[in-house]
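For reference, the chain that follows is the form predicted alone, supplied as structure tokens.
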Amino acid sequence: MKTLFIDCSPKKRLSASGFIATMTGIFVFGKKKKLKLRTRADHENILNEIRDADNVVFAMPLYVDGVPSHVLPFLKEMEEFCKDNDIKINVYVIANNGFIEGKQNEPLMQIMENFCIRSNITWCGGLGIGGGVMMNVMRIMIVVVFALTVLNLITTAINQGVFDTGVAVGFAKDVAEILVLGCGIIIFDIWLATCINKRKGFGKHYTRIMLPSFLFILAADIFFTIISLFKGGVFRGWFSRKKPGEQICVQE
């Protein structure tokens, strides 16, 4: 069995869509494929990769209630390929969004349940999760805490002589904590991804991240304000000279 894994996130690395992407492929089995899709250029790739695949996972953010641009032109050339070339996959969706609520991704659903349809491939459901940005604030948590505990494990050692069992655990409790708030996420990732073991369907289901919402505004001001400051200033350089053609890239 193959399963080819569509990272349909505009960003070039570090993006929501990828990780859960990677994240749902540790429960997959058999033969596994993620591809990146950014451009036009990359639709041969991907198209040559789906003639002998049995599932293709498609790891999308929602955009304007819907399909990002750019994914729409490869979804017309999907359909033409599907039809000439009478494929027969299982398509699965992995929606996420800057909400807090994961069924704010039901339009997104809608279109690639009608796009499974018109290329006469199966669909079998998808996963809508709210607040897709915290994993990657997950996964920033969790690599600073490991580089701390690294680094207190040294200076123990240094100043002891002898490595203190306690700060592993410590950090094993520090990571439980940051894992429940996507634990929901989790549950219902290894359960779309038993549903792609046994070529099932899935159904149509939506989680989010384990955080209250004021507390995930709250969270998320914090994030966006952090990455702007690395991305052209307080205002991501809304207001700082542009090159001709240039676009500001939505964060995910």
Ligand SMILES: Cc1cc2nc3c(=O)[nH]c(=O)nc-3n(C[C@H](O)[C@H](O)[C@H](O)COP(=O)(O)O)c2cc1C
Contents of the next structure:
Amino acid sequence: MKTLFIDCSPKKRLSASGFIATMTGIFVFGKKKKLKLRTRADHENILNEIRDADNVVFAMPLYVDGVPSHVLPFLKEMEEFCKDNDIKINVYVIANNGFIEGKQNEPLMQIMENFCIRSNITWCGGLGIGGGVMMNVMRIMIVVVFALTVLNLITTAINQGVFDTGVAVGFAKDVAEILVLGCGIIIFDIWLATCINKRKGFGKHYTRIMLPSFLFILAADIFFTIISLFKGGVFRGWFSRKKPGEQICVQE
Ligand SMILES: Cc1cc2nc3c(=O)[nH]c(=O)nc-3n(C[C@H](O)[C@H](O)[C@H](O)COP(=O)(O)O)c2cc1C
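Having seen the form predicted alone, could you give me the form predicted together with the named molecule?
Okay, now the whole complex, with that chain kicking things off.
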């Protein structure tokens, strides 16, 4: 059984879609391949891999309540490709979005279901994840906690001459606390992977990061303010001086 994961995020690095595709791959058996879909140059390679695939898993962000625009030309090409070559594949979708409610991905799921019907391929359902950006926060937190634990172990070993095993227990507790936030995602993701392994339908399911909405909004505001500071100021460069070619054209 061959499963192809298509990471449809336009981000080069650190996309939530790429992360969830990799995580799902851990629980899927058989041959696996993960490819990025960012530009037209990626189409040919992906279509070649689809030729002998049994399952295709689209991992994508929700853009303006739908499928990101750079994915649409690919879907058009894939529709023709599947019809011309009589491709028989099972299609699953894992969508993630910025708002906290995973249910916001419903229109995207309907688009993908219609695409499968038109392409004569099997729609097997999808998972919609709300607060997807928090998956990035979680993995960054785990790396930071790990780095701090190693530092703690080394400094206590230097000061006291022994390795403090309590530090490792503390690390396990911290990781468990972080994973609680993602427990809905992990459980639904393992369920989806089980369906892929059994080659059966998953249906449509929606989950979210397990954080109360008011805390999510606060965390998201802090996160995006920090990101914005790194990417050109609090207002994402609104006040930065523009080069002549970058001026926005206003038609009269
Ligand atoms: C152009 C654009 C449109 C977006 N539209 C929505 C939207 O309609 N609803 C929503 O909840 N999030 C929206 N988002 C947020 C993304 O879905 C969210 O950041 C997602 O986690 C990105 O996933 P990725 O890291 O896999 O690219 C939008 C983001 C961008 C850049």
